[in-house]
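To begin, one chain is listed below as structure tokens, in the form predicted alone.
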Amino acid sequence: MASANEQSVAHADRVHQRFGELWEQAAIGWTRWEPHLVGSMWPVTHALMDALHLSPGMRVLDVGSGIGDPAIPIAAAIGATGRVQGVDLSPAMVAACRDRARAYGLTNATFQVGAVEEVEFAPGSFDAAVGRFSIIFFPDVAAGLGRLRDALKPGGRIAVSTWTPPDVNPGFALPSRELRKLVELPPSDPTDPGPFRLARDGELAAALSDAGFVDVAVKDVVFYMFARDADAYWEMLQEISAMFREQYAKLSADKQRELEGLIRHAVEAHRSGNVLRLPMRARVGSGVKPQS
């Protein structure tokens, strides 16, 4: 029988494989629809950014980077005197944030593959960690914000960004709510790896005072998803979301049908004048590492 320990690894390599598979299916897309996202997630962003007080010269750790963001705006933040290392679990993510970095000429931010839990760095080695919609998919968060506190210099400070639940979050549960309406979807464990993990209302803070962090605050940051139509929306789903392309694939031609039906119908109720602007809430998290 294997012990708790070697469970726990295995664990984490499946959680790992999953969700480093899914974001390199996803990677292609993010990078086409960047400006899409770029300029529709940037409330979380400047959130994030804000809650690290950042300051010239500053080292910063960013965990889960996906295409850059906000590993890039920070690195610009923090300017030449300062570093930002990037870790994701995609190579192609990684390479799209080094492909980004040198279009906007920093040199002060290096990416690599792997995961927070396996990555080298010397303890005390930042001055801040960030992570925007990545601690939710760690095998174990406690274990992995217990590493990002290790990571920090005492007084360093970290922001983290979640999702809010699917009843105040309309334009992230939209595809869900629709795909539910035509097939039975087992109920998501909110414990399990995933988009809603650390939602209800308390966990994040629980979590990241758990983790020894001081002075935490939590907020709900409002912004929307845009697309021109419903067209483009429709196409921006199936190349963004690996997992709604992975439940999708596996529908009858029928039921594909309808669901882009229902799809396309639904978030045209979100139309403002010339453009769609789905609401979504994320939740913000922070804190400091004790001095002793």
Ligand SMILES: C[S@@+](CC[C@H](N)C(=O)[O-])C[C@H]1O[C@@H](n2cnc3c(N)ncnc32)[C@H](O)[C@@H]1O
Contents of the next structure:
Amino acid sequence: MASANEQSVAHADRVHQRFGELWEQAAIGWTRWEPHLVGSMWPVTHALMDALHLSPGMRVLDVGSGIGDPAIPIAAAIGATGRVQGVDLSPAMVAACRDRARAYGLTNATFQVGAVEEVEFAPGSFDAAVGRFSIIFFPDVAAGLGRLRDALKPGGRIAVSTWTPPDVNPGFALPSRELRKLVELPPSDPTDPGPFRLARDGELAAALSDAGFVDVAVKDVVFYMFARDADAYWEMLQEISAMFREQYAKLSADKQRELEGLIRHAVEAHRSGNVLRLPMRARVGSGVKPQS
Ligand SMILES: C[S@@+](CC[C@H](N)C(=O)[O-])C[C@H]1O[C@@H](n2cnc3c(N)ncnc32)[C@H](O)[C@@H]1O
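Return the form predicted together with this ligand of this protein as a structure block, the form predicted alone having already been given.
First the chain shown before, then all remaining chains and molecules of the complex.
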């Protein structure tokens, strides 16, 4: 029989493999929608950067960089004497980060393929650690945050974002809400790796405190996912949402058509003049590694 340690290693491998594959498949979509994603999510990036108290010359670790946020704006903010190290499970995402860094002429950002839990860092080598919508996919949040804490210098800061629960996050929850009208799905388990991990009130703060961070602060950040119209929203959803793609692929062709109709109709409720403006509510948590 496998020991508890062997079981947790096997679980971590399965979770890394699952999300590595899902995000790898979504990477082309993310590169296609880069201007949209960057333009929509800037309030979260801003809140994360603000919480890190960035200054020139800092060394920053970005976990789950996707196509480079917030690694790229941080690299620009900390200047040529600073260094950003990004890590992501997906080779295609890492390739996109490198392309974007090159396009912006940033020579102080490097990106590595891997699980942050497994990549080697010299202990105490970063001034700050950040993750935008990535720690929710960790196989074990306590272990992952512990690893980030160990990578930080004493006094180093962490800032991470998660989502808020579906009932207060109508724009983000819209696809799964419409899907549930068509198929019976078990209620999502808020402790499973996925979008609504750490979403319940108090969970993000507790996770940061339990991982040994002090001066923990949490705040909600509202932003809007924009779309020109229902066609654009539908196209974007299919291309960027790793979770949606996974669930959509399991439906029959009839159900897929029905779901598309429901979602196209539902997004129109968010029309604001010439644009659809879907309200998204993120949560940003921050903390400091104690001096001793
Ligand atoms: C929702 S995307 C967010 C990407 C980016 N931070 C952003 O906000 O635009 C989550 C990313 O985290 C990465 N990821 C998930 N778990 C990870 C882990 N344990 N180690 C490294 N990357 C991870 C995924 O591959 C994916 O690219």
